[in-house]
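Next up: just one chain, as structure tokens, the form predicted alone.
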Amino acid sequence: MTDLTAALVQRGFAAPTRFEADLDDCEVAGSLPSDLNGAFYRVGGDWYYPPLFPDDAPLNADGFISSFRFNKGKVDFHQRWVHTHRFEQQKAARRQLYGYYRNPYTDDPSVRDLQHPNTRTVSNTAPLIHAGKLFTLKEDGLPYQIDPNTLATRGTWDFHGKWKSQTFSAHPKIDPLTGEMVAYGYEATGMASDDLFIYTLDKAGSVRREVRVKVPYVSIIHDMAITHRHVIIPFGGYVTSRERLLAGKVHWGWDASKPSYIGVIPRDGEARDMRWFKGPERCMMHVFNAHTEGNKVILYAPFYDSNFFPFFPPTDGSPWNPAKARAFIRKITLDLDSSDDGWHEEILWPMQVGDLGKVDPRVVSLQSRYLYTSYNDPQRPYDRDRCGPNAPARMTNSYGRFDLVTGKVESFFAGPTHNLQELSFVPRGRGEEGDGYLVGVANNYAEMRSELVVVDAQRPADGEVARVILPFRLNSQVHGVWASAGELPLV
């Protein structure tokens, strides 16, 4: 038995699929809304060749992108590998050449490149639509531009040579009022560097501002938030160093003694205007949204209590503690008038949630009412027998709409054999906040295939409006995004 065959046997639904696909006129259960005209893009990782090290982070898998194109009540599905430099190199060699996650010192000597990290990126984390272009992102390199219809890879993009950071964030933010994009690159001048470059790009995709700052310590800066006046940069816990990389370890380890930080800088500010607020141990991966009230910044985020990733082990040699990998919806208030460098934090709901949260994109940077994310509802049925022995111990079975005004939670339940991936919000026309649809992939473990659910965001408890039924299983998505036919040149 080959290593790859063994992986397929051992990993069940999550095993590598290693295929590209085109499926026109997909099967649909229910009735698709006639006003859905656009594409849902999803990006994730899949091992084309098995990893060199069995304990490598799954975040190191090769990037793929898939799309569900909605038009006139019909859906077409496409899926392609992202043809990064790394992907082409290993395809030519017909074997895995790249070592641990973000550690070129562990690569095969034939591809070892310590100067240009973009040659290692798998571009497997998030899709981005801006200035009429589609990109795939991963925070260890530059974006890759993708054809929005065929999903063919067009190559790396450096924003007409004006992007000077060696890296580009996985989660830039787009201002719905101006069309501007605020983005950043951390470890901007090389591996383990403490340089953070923050950029503002106009709605045409041209760089207009660059600010270079230093971080309190080198850590994962995976997500950010903006308000109409401020940029918010959270991180905490994960650490790295050149010594760690030279020792042949995965890029990140968890240091529970490190404080968490949230940086706040005016959108028109300079490096000297960056203010770092300091807090307790937190794993800060994703955010919902933020807004500015007077001279206070209010941030909503589903931050974890501690280390979420078991493949980024504690630096003190202790085992990963799953009991502390808990995410809650938190409201964090940062008072810019205060001389104190701390913040006020409130957990808004006692229930644990997933941290892949979204808001209606029309209210990014503004005060919002609704937060959307997935979670496990233990009160819902779980048919473990039908799901099989490789199913997870508990399913992410629900999408929730969390109302910041009433405190009410309304949820969509995917079914007793379905595991939900991240949701995305699809605005409906020129409606108010929350008027639209939730779309996301549900993995059907009982039938070993995937389905795309379409849910009315105003009435999630009513169940899905429609499901797009695929005759095969999809790999794990990291992030997805909706693009209307007006945002991209879709055919």
Contents of the next structure:
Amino acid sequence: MTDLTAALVQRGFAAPTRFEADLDDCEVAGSLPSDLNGAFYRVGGDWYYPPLFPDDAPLNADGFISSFRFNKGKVDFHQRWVHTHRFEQQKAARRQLYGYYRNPYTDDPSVRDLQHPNTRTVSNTAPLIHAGKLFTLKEDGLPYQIDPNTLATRGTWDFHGKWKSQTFSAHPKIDPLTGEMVAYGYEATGMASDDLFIYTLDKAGSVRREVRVKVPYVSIIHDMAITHRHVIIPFGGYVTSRERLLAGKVHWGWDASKPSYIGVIPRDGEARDMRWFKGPERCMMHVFNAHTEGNKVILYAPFYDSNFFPFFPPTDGSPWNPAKARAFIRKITLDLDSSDDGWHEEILWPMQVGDLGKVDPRVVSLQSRYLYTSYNDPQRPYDRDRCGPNAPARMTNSYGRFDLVTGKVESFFAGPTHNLQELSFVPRGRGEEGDGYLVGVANNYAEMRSELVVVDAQRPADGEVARVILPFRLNSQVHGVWASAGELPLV
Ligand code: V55
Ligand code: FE
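Okay, that's the form predicted alone, but what's the structure of the form predicted together with 4-hydroxy-3-methoxybenzaldehyde (V55)?
Shown next: the complete complex, the earlier chain at its head.
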């Protein structure tokens, strides 16, 4: 490793782990609920070889998938790289061949493919379960299909040739009432193109509708929401262009002068029905949920005030401003009867939160009561001495259940040496919203190994019902999802 890459690649908990693993009958503290039958899948990035450029985005690291399979009070753990085209190319060459995040002009000439730039995806962002299949996703390429038991990579999936966008976003939404999936690809016709293709797939995974629209400007469109009537597409701030890519830069820069946008289109609408609402500077990455009330669309989302990612720098040369990289839970109301193109926004809780939030999957598209996300609670103890010099200044030490009806926040505290990754919701019972578990990985800095916490979602303040203790450190998750037995052919 060169000095430059040594400086970039983080040490401590975030250092690359670089291994695949199979571990049966994991150690469990507490008692695993006997009704837990399914698997928790998590996806993230881990550098197999260090990046070519020391200032590259960590979002460019090689995709991996890991799983915790729960059945009959036992837990088995598996972890594999996503064996993407790119992963296999660099493994064969035994070195890093790929350049900056989403910029093929910076790739080694032996793999540079400007005709098919989306074959360089690392598939490192989110797992998706739909129509009995498991996929890994990244918004710059097609999904990779993954064997749900072995985690072996089966190859890319184009929905029987009916998915025409070159890209597939990391956050499709599944309608719990119909099993339909709404998904999109942006930069759909090539790098920096202003084409957005929006698709509806039926519960069997076949493409039923395609709508092609133009975006107001080319930006990260990372997440979306659906209601029983509408599709909602938020974005803002990040910019790219062919010139930027030709200049050899990382795909995105931040342009604070750009407005944010929220597109709203009826689920059964045509391109001409897309309405773009316009707002102030905002970094809009993830959403919680949305619903339609009469002619109003209500969106709950933990948007940031401004650029969250230091490695996508401001285009005007100014330094990244951490003070504005703060997320709050926002309620955004889009009035379809209004004649102007603005929206109404309210910050519902004054506290800063992590922006990787969830709702019970049974209420996606519907009016929901509970929002769940992890956050730092500064009132909780932090044992810095036991965490060592590589620990962050503030730990993500809590999960919150934010109640939209009472305004109350119920929280789970992971411990004074623990840093929580994204949580996922595990539904239980007959369908009452909020009945279930919260599961997620906690990084134990005192012992430099990872744990999976299982928390009763109705009683988070009671502490976890069980912890799965791994004898090693896991790499960083981006997103995870729970699959109940029956959603996938699990053995
Ligand atoms: C995000 C993550 C990505 C990416 C673009 O969290 C946006 C947002 C892990 O990769 O490529
Ligand atoms: Fe995401």
